[in-house]
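This document opens with one chain alone, in structure tokens, the form predicted on its own.
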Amino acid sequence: MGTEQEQRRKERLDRGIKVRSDGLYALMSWRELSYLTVPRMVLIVGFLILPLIMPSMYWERVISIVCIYALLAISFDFMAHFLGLVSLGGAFFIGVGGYISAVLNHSLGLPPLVSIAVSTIVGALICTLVLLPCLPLRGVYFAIVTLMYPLFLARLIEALNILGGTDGIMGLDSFPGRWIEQYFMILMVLGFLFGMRRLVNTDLGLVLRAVKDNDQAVRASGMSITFYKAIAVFIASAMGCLGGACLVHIYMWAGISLFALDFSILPIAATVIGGSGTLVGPLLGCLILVPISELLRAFGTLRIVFYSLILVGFIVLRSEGLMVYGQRKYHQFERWVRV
């Protein structure tokens, strides 16, 4: 036994893999392939079986709400970490996408899936155009402006009694079936998640990070900073508008509660808990926070106290976020190899 141990040594699992490439095409053995694919497959398979293991239809609906918040959290993480724009406009995106889909379905009679697709694109265009004059702003100034839009639109709808006023638009069509609703939302989240992870590693992602780090150097290279920021805002707002469009067909109603600040605050909290800059971290944070929010609903407004305690605990004890901590531990796994 001692001789066997003398001929072996411990080696980290990721030795040599990260040096060559993060892409699957550069891997040579099934062990290296599994090293990168197993975490992804756990996420995909685990997410796909969630509706099957939920104890009731109520908790199946919670999974749909998790997906909506996950879209907002991923868009927030994308803009904040890769572009340097801290957006508090999650409620703005939800409201615009939700009301457009509601009008298309209620007034024009479009099926839910068609109205969702149209409102995602049209809503993203509207949000991008509205935020276009604000793109030169950075930091807290951009955050404050994006926070004002949902408050302004909610009071405008209420004061002018348009789009149903305080009663909202009722009688919207729901998804054709609960399984279609569940898996449509899940597939959209997984599609945007892996699509965004691929996007940030392309040339466009490199330019966006350059805009965040040194926008003057990008401008000196002859590239339009406003153009690239507008592309990023369009992508982020499309995710939010998709979530809002799905939300109104889940509840079959659209009202000024779509502009509630929960849609702006909870994605930030989920990003803090899951880990900023990972994209999958905000999804993990939503999987934790949204069910906890439902479990604490009986406490009424006191659940904000529990939210605060959870956030303070994570900021003090795990300020990097769960996903960053988990990735580091995963890369530190070791195995015995022959010398």
The other form holds:
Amino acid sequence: MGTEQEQRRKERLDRGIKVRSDGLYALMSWRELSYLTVPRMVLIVGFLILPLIMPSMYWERVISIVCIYALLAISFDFMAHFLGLVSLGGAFFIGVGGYISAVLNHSLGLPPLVSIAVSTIVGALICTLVLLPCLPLRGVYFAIVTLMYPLFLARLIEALNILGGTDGIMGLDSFPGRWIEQYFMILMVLGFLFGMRRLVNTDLGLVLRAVKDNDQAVRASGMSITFYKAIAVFIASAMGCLGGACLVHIYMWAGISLFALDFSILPIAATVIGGSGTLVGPLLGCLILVPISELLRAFGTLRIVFYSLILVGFIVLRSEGLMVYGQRKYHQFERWVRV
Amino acid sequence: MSGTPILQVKEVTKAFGGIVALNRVSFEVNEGEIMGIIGPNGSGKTTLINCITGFIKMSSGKVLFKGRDISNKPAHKIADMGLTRTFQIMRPYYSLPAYKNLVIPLFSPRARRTGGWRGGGKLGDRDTVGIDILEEIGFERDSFVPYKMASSLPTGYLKRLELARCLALKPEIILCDEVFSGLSMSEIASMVPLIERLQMDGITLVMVEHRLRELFRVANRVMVMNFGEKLMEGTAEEVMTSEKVKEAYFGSEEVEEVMTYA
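Now show me the form predicted together with its partner chain; what you just gave was the form predicted on its own.
Starting with the chain above, the whole complex follows.
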């Protein structure tokens, strides 16, 4: 006992520049301004030039898919980390938003951008109303209910042969152009990302975090927890429905596969890899996972094996998530100190 | 003390399955007074608070607040009317700094209407109002304490934070569930004047307590509970000298027999 190794521990301290740039002093020098803005600019600019450097149409399509998963992942992270509801409802949101947009476009002939906007709002309203009775549920119970709805709806469409049945609704209008498609998706993701980051730090966001922390104290403060949960679920499902609505116009087809489990599971994997509670992390996770999944298509059936190995590797070696790790390294330095 | 009852509790009964936690408990609280509720462990004091404030549904009975029936209304509606409570096991928002803990009650409809504690109907910046309330309740304004995470605050401050959360709503009555328990002697010594000041500010207080000496100092009237029933009610002196109360606290078996066969 008492060797040299055991008497040391790792100490983490905030970097001076982080402390200085916390307050108004950040505006005092270029160095501190850039400390704050460079990471954000790298993300924004990098994301915006992504479509320009893609080698083929195929990879441009992958960017759009990344964006759809990113919307779902940000929505999952928001619900899980800032509201305390673990949702497996990604497929539910995608399906509801997708089918509404498909019907609006196919039957009423609305142009894609209008049907996307309408189905985002209407879809989010429907999702919120349907989930309203489940809002008092917590933890795994809410997750199970949100997992049930997409299965239920898919079987309903299949059995009653409504909304195109198993064939789906075909011949939908696509986006006016591929640049519009990609930049619309990218701007939506960036807009929601920075919007949500701002929202969780407003007073409303604090109330939502309080609901997660301690819902009884929120009730004792004279506020209905169901009301605030409903607001947050509306926002989160709006993001999912937007993704679903865009998806049907990208593929020009809406079918039962919109309720596929991938839409529920992959966002969670992306959140775990990217770092939960950061909102940027899930986006980063999608930027890694979706292209990997595409690259692995070359391996055929072995794709899932490699995919699982990568996931397990990430979870075992970097369970905190890339973004949490990165933020720590960016904001703090570590050193060994003697105890 | 104007003498009109602000809170009337009538024959409140609560049964958890076969266990009767509260058996036809009735009492009244007058406006502006401090009423103490004492009783041995498991006598139903916290259950009574939970029933009055709507946190659990009562089996039967009635609660009137300012003459209006609030029995079994949702907890947040009761709090919105100005009847607030603290929790025996403190429930701060641990991941937030102390002053941000108050932003949440200040966001509520009632705080927006009333402007918060000391607010004249208009709510200022929530952070500032929160720090003002914390200062009044004993957080040193110019220290780091109001900015510390709630998870790193000691018990004494957390108990004050519980009271501050109630004050943020500009309450008319606070039901305090053991604000003295778990505090050191010096912390209690500074808590007593705070309670007295709240009374002077016109807040009615119902205090569930185990610390009898401090309670008897501030309470105008004391109700004693035992086995879910009201044992007696009276001034501090009457309760202190009562044989019934002594027996309830020291709990002899004869007393139990007498009570069941009486």
